[in-house]
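Given next, in structure tokens, is a single chain: the form predicted on its own.
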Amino acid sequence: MTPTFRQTVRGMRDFLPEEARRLRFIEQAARETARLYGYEEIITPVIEHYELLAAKIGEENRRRMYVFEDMGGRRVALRPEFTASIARVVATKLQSAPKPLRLFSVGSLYRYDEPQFGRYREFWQANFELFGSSMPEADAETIFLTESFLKRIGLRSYWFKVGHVGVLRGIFEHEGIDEETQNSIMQRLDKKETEDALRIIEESSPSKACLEAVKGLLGTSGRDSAKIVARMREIVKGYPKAIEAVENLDEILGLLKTGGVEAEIRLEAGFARGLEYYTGMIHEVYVPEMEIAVGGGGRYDKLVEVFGGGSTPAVGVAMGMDRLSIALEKQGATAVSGPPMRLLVIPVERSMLGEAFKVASMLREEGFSAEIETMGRSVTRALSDADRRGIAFTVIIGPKEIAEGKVVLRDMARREQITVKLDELPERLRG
């Protein structure tokens, strides 16, 4: 029987070179997108106090946190998402920073989910948060930013699902349904457990108009935003806060249209997400090849206050790097760069090792990936191994050539070699 320590812990993964390269490619694209949109990076701890992370993450996610007691007796947890940590930083260390405040984070997160396609217990996200603006243009920016990022990584086909939690919450508040019950309802809706959600509403003794409005919203979705918004206005006409939310959503959609978002937008009037802190527009992004979202976000105007900060409206979006990596693979995207051209420097005898190190160092300074033959192989065996490992060129260092300021350059694919002056070697390789 294979010892368990020879396998990864369930839900965790090893990233082999190609997978790691694709993940880092996505990370670099996220960093460049952050730079272009003016988002500055902050780095927060992987471990936080349990109370911080559990505050508004939602019942389902609280159950799936990695929670433990440290050696000091403190109850702590591995972060299951970035937003709570970033809101803590804003509430404590950046409260007086000029607004809007645009912040970017990237790294690993942890949830004890059941491992399945596109879902892991350790997963990677790129996170963008904008603090200080309650204006619809801030909400719209998160979608423009998402589209820019997806274009940058080379994703060819994707679409947005958009909604507004303020519509449903506006109805519930008007009916006197308490926040805890609202959260339970939204959790069920997020998991597509519509019947359970309606049962919880019915147990709250709502009016007939409330039930009709909620059912009407749940049955209203489509690609024609103007038509869907008009229908939503009709459904919620007796609920002032819900009406206000619909108008806010309409303004955001108008900015997306006039601003030139290219992706298809599907409006879902009864859309809900599991995180309890959302207060306004929410969205997710999908690709045709996968049934799970590759990213999503929304507005959360009260979270900074929960952590002791002043009133600070906020909106953000998180992109699932693991899922985007799968999506790129499924779409056959070619934007992911392969490994750099690899060179192997081979001394013909051990007395040439010092010269080989000098040549390899020179090549690296010129930007080439240069390895040294470190196995003590003969030239013939070293060339055979280089061929097997996909080395593009070998540089052979011999006493006679070095004495003349030259090396032997071998093209492994063409099986051709020439003698080159050492100071001309980089230009020859660039070609």
Second form
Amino acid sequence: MTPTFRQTVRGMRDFLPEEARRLRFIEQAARETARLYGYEEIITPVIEHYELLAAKIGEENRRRMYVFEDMGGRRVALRPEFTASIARVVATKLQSAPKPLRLFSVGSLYRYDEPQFGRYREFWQANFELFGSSMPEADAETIFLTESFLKRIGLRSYWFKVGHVGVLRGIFEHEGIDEETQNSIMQRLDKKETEDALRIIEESSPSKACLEAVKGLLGTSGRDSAKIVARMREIVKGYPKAIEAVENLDEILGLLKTGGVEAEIRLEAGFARGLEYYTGMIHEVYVPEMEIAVGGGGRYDKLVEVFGGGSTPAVGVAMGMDRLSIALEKQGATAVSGPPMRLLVIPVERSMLGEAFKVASMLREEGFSAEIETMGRSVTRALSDADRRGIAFTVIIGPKEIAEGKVVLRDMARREQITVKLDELPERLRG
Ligand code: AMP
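Show the same protein again, this time as the form predicted together with adenosine monophosphate rather than the form predicted on its own.
Next comes the full complex, and the chain you just saw is listed first.
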């Protein structure tokens, strides 16, 4: 066989049952969180116009997009994130929907990243976006929501890294540094290429105060929010927009505190994220066992306008389901649901197959996961196969019992069996 038949494409993965179950468990928890917080699901296409996805995603992510021409000659791409698609929907089909508008999406995304631990070319996100509010309570909500989702899946230990892009951008804008250059600086900072970032700033001939302020911010981080905010205030003194950003951040942090956020918040004054559209508070979620973020989000007040909608402030968060799955495993989380209790219905001879189908259907209608013996095995061999596959109970269908409206129920673990009336079988199984 040629290798192309034996392997997935690099960066793509098969999810075998246990992994698939884990991923769907996380998805289910995200769905439940969305319901509890009033986020309604929308489903958008995996393929979008390249220009839409490329508009504000940032140069790094833009370079990593799967782009191709479809048979109609359109330049299209596989979505590398949800936000652009959702903002498109809000700018077009939901423009007059009452605000705030809370939307949830879940699915696979595609980035031509270098495959490594926790980084894949096809990965999954659960995504929550709140449109229409510029208030700090909307920002705070995304963090509360994230926390309750993480608790729901059984993650024990995690922390938030929080910052505000308005602080650095407020300084750059004041210094007359154009948006494109700002974006390049933010990209470098996101990749921790601080020297490069500082070099680009210097090339824009900023004031001495600017360089000092930026360096000051880059060196300011910690767990004591009040202290960090006070230091940030001090640093950005001469920059009105940056001051506004610091006050906004302080208000959000205040809400997190009074609202009872449990996880540790680490404030980073020089924190930047790769996506270009952020305008306000940004955050990332980490677990102690991994160096890469398991989720992230922030405020993006201008994106809906870029796509032709009216002015619509927005804030959102995207949780990386693949990395959460790894984190759950590393933390030995027990909440992940195991496989359901399985039953196997075995006819003692082929003439009993019809009855076996009927009994299996009845059991499924009662909510049990019932399989039927389809390998033509004898009862003895079917039983040893059931043992091997972790079947909890077998139901053996024989002509004598069926004639009396009965079946044989065998408890595989105890190796005991009894004859029970068919209409009492579900009760027996429920124990
Ligand atoms: P972003 O859209 O870049 O803000 O990413 C949000 C979250 O998605 C990250 O925190 C990761 O958990 C996850 N993520 C992003 N890129 C990848 C990838 N290539 N593989 C797996 N997870 C990813």
